[in-house]
Structures are given as structure tokens and as C-alpha cells.
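Only one chain comes next, encoded as C-alpha cells, the form predicted on its own.
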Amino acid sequence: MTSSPGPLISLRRAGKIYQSGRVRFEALREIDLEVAAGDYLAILGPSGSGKSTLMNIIGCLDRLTSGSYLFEGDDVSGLTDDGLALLRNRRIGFVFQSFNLLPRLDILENVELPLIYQGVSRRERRERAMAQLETVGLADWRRHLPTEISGGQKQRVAIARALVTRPGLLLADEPTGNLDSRSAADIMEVLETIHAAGRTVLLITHDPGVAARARRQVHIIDGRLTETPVGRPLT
């Protein structure tokens, strides 16, 4: 996809409707949202608010029913399924609440995995994976299996894996949801370090305290967005 001087993400009157037989559910309603390159945005909302649907749209895991979505100035709706997959694999890094690490691969192999799918050479894979493990402070744990490390460490590995493809956007879905308070604070510090290095970070959360760490907040409820002024976290 071609780069653009405009926003990294631009949603205009975005809507998503799910239909099952006669049952019709409007998950997103007239969403307008822009995210600039280098921004750090939290999307805050309770369960069922539409935040997971919005994440799936932004992450190109689902398609809009109405409205438009531009990523780096290009219309995502015009992409084929293969085009969407390519965009996800090369331009968006995903971090999930459940870590999604492969238990039979060691930490280094888990981080390398996306580069295997991209056809990157073994030597370059190893170098890039090690560099990201250094970033999250786990280089010395590279030969351990996921079952041998803590939840906070697993999430650090997941972040390293998300960054190894050098994506323009890091999309973190409830990254602290399965962690104790100390580990959650550590992960938020890692995300802040990544943002400070120039990466665009988009955080999905139900936790106002987590959302307050971001540069911007938007609140989603019943599929609609409202912006929250910086320094005034929702309670």
C-alpha cells in the first residue's frame, strides 16, 4: 500500500451490522475516527460496547457494512481477502489478552514465527527476533518455553512477536486483562516505551486506569464513539 501524508487510520460514518435470520444487530454506528502516525490512542468501553468489533475493523479482520476505512490513505474496502491478509501481516502488529503463544516453540521461535510466513531468511529472522526480545527485556529467556515463564513475560513475548515485522500500527486488545496489577503496570511501561520510539499504538481496554496512560482516549458505548479530554479519565 502506498504511504500518505494524511492520518494513518481514517474512519468515516463507519457502520457494522450483523444479521442472523431476522435478527439484526448494529454493532457500530456512524463511527468517525482519525489516528495519526505516532499517536497513542485508547479505545475504552464495557463488554458489548462495540470495541471488539471496532478492533476487528481497524485490524482488517472484518469488513464494514457502511462508511469508509482508509489505512495510510488507501481504501481498505477495495482489497481482496488476500490483500487484507497482506496488510495485516506486514503493517499491523497484534497483541491479544490470551497471548496466543505456541507452547512447543521456545520464546525466540515464537517471536520469529511471523517472519517465517514472510519468507525472511533464518539469519535475519534470528537477528530481528533477538532485537525485539532485547526491547522487551527477555533476551536471556530466549530458550525457555512459554510454560516456563510468567503471564507478564508471556505478554512481553507477544509484544516482541507483534513488532518483529516492523508494523506501522501496534494493536493491543486488552493486553493487561489476564495479568496481576504489577505485571499490568510493567506491560503499560513497555507500550509507552514503544510509543516513545515512534510507533503508533492503539489500545483496546475496559479499564479506565489503563486507558488513562494513553495520549488520547475515545469511549465507545452502544456502538458510538465520544472523545475523552486528556487528563480526565472516565470513571
Contents of the next structure:
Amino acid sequence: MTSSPGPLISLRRAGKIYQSGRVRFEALREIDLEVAAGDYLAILGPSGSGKSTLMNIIGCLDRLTSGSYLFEGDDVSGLTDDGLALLRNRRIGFVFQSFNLLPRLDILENVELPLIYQGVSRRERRERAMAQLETVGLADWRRHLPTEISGGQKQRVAIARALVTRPGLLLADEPTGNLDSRSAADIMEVLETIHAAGRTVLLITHDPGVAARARRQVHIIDGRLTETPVGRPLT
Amino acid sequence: MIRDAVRMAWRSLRANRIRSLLTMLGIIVGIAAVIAVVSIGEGGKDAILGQFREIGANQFLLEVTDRRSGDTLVTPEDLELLRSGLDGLEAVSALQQRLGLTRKARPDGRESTEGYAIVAAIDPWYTDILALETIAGRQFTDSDHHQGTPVILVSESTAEALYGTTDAVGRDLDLTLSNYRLQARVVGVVRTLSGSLQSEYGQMADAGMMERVPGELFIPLATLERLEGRPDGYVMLMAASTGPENTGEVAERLTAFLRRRHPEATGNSYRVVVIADILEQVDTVIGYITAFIAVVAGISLVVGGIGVMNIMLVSVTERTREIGIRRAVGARTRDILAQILAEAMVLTFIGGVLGVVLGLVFTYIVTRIVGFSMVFDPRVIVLAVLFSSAVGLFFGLYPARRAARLDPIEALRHE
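The form predicted on its own done, now the form predicted together with the partner chain:
Expanding to the full complex; the earlier chain stays at the top.
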């Protein structure tokens, strides 16, 4: 991991406006947010609050229409599509609510996927993906297809896939949204272990109970951000 | 990276086996057609031209086409003058062809069968131009040519047809030529290279009523002239120049000589057929036929390519989410482009290979039935497979670009 002097993520007066024809929608307004390396932050907000937009911005899937976004000190707004793809590939791991595993690939191949786009050799891919699968306890399932395992297991595979490139940031979008409570608790524990190992984890959720597990939370409502001190009861 | 793209393509094609196979069908049929047409065409060319090639490229025929002025546009005197020295002329031979009625006693002595055959009456110079290879017995001797003895040479197939054996030396043949009857004795069985030439200078319509005796029969020209009397002129000459390079030139010189001798000849009284020209013409015609069918096959390849494009578009739509996921984990636009292109190309490449195999099998069957030799040009095969892959590249480009341009966020949201 690079030891950058500044914060890992730095958003300044960040804004995102969607314009389609004459309809104009301001999804993010004047967002200021800093996330230090090694932090565990939850972004909490109801649906339609702009949290998905924020996650797309932070995850370098989308660009701001105003303000600035520095990732590891570098301005992301000037990057091309392929530059953003490279950043996602090397520095960011995604975990989605609906797992987003490729149904035709087996578990091991799913975990290997990001390494293909790094040009890593087949053999090294195998080895690294196996090692990562072991850390989530699914090495024995490597030849199974995603349809053959439970939701909780799927999310573990997704986490393994997100971490196989050793990214600076793990971005989890409602990672427990499709899980029963036991699996959800299980996944939350995994995320805590990852954070404990020194990784930066950013959690996006509408569930205050899930958000409470993070070290720090911010609220987003109508595209605006408010920081909530940890420990304060949530309404 | 390319290997990964191909591997991924292979897997996704295997996942939709039936669909992939059906999509390939257009390519398979197109390539198979090209391979079959080109191979069979080559085989046919070999079969048709092979024996001509053996004859040689320095020969030509001269026919008198103007029959109104009588048969006097090429006289025996003309021939003597030509033989005494026309620059570049190797040999010239006068040839008479007659439709002969054959009647022969059967072994039991009672019945006789009848048939008609094309009988060539040849002079001593004939064999300077076209070799008659002796299989059994002998050739015509000088005395045969001078005295017009009733002797006959038959080709193997003729001997077989008339006597049921190629060992026909010493047999008798009762031959009716025009109004004359000739009791001839077979003195030799020969193999000729001129079989296909028969149709060129024979041009005798099948009588239809009687059985056609296959092959060729030769008698000395002198023998025919003893029956019919010495003619005033000939309507058919065979000639050879000293080399293939001056054949056309010598043919022109010979015609010019005849025109000087016969001012009454009109513009198209003489027709010259240079064997090399026939070869070229046959070659050209087969080339045109091959090209035409190849174009039709090419159209089927284009149609197949459109089918590939259609299926790839469906496939891209179906896999929008997969593309979104790949983009999220770091696939660049060109990685997606490569993946879809690889899929289209693997599809058409396999289609091409299967098409080649099918085409060769078809060619093998056809050549076995028709009796051509199977001509196998590896360059055609390589070209066919390359071309089918190029079809995949071309028709895969549009779907691949559509896939690569998908917005990752939209694609991830796609159900």
C-alpha cells in the first residue's frame, strides 16, 4: 500500500448534476468528504438520497460535474475512461448488494477476474485467487458455480474478488442487503477483520444498524452530507 | 491477454452450443462451397487439360470452313510446297475423317453387330505431330502409305468394344465408308493422346440409331484414296511448328501462303485452331465458372457474417450486466472490445475450419464419382480460414463497439 501523506479520499465541493433533456437533477451538492487510509466509514442514507451516486463517484465509475475528487492525492477528474478503469482495477475493490458474480465462471475464476485485466499470468492468478479464497474460507468450493452456493458464500467470494488485487479501498454497497440476518452478521465480521488488517473500508447502507458497526458515519440526504459523531443515537 | 480473450470466447460459445453452431452454419456452408468449387474446378481443369498438355503446345489445326468453293482451297500440291519449306513449320499432315459403319462377325460366326465409328485416314506425317503409341502389333509402314493396303489401327477401347479384347491384331473388320466397302485387317492396337481432339475436328453428330463405337480407328490416307479416288483438296490439316513460341506466327504464315495460292478464298475460308489457345480458353472458361460460384459462395459468407453480427448483438444485450461487472473490476473499453471480437472471430474461425473439412469431404466424394483427381491446394485452405476469421472481425466490430461503449453504471443496473 502506498503511504501517501494526505487522505486516501478527498472530495471538495463535489457536485453531480444529471441532465436529460430539459430535466435536470442535482444528485450531489457541495459534498466535502475526507477519508484517511485505514479508516472504516459508513455512508448512511435512504434510497434516492444520492448515496449510490456518491459511491459511483468514489468508486471511479462516474465523474463529478463540479468540485474536485482526489484519490490518493491524484485528481481523478482528468482521467480518461481507461485511466479510471485502471484505477478501479488496481486501487479499488467493489462489493455489491447483488454480489455480481459472473454466473458462467466458477468461484475461483470469479476471484481471478480482476487479475486478468492486470495481465497477470494464469498460474499466478490461480495462486493468488486460491490464497484469497482461503482467507474467506471457501477454498474447497473453488470449482463450484455461483448458483451452487448460498448468498453469504457468494458475498464472501465477492469480497475475495475485491481484495485479490490488494486495493487501497474496499467499497461495499449494501453488502448485507440481500442476506438473511445470520449471513449479514457474518459478512459484517469479515469486513471488520479486513479493516483490522489495515485496509480502508467504505460502507454504503440504508441500515443504521449496519452503519453503526463502522468507526465513523456520514449521512446523506437529498445529495447533502452531514457527519454524525459515533455514539449519537440515530433518529 | 489475447489468449485469455480467446479462452473466454471459447467458453461462452460452448455455453450456447446450439446457438453457436447455428450461427456458424452460414460460414460453414460458404467456406465449404468455396473449397469444393475451387478444388473440383482445379481437378476438372486437370482432367480436361491434362491430355492436351501432353500433346504439346506447338500444334495447330487448319480447317477449310468455306465449302462453297469446293474442297479445293487446300490442294495436294499446296501440301507438297509447304513440306518443301515453310519457315518454322515442323510437319503438316492432311487428315480425312469419315463416319464408318462397322460390321464384324461374332465368334459364333452367325450374327454380326453394327455400329458407327469415326475413322481417321492419316498420311505418313500424322505421327510426326501426334504420337501413336503401339500397344500391340505394328504401325503403318511406308508401303501401307504408298500402296493403300487395307490395314487398320484401333485404339484400345475400340478393340475392346469390337472384339472384347485388346489383343485384336490380325482380326478382320468389315467397314463401310460412305459408299465404299473396305475389308480391313487390324495390324496394331495403339494408344492415342488425341481423344479429346476428336470432338474438336470431328464434329460429327451422333447418328442416334446405332451404337457408337468408342475410341478411334485409323486407316492410311492412301487406302481411303484408293476407294474414293485422289481428292482435289483437303478440308483439314494438322500441323506442328518447331516450337511453342512461334506456333501462332507459323499458323499465320501458313494461312497467308494458302491465301496467296488461292485468291478466291474469302476472309473466313480458313479457320486456324491453335491447341495452346484452346487450353487457354478452357482455362479461362473454368476460371470464370469458378469465380462466379466463388462469388455466390462469398455472398453466402456475407450473409453468414450478418448472422454472426446479429447473434453477437443479442449476446451483448444478454450480457450487459456481465460487461458492467467486468468494467467495474477494471476492464478497459478495449478489453471488452477484444472479448466480443474474439468471440465473433473464434466463431467464424471454427466455422471456417468446419467448412474446410466439409468442403474437402464433398470434393473427395465428387471427384471419386466424376473420376477427377483430387487437387488439394493448402493455400486455398489457409486463405479460406483466414477469410472466415476476417468475416468475424468485420461483422464482430459493430457489436464489439456497442459493448465497449456501454456505460458501466447503466450496465451494472441492467437486469
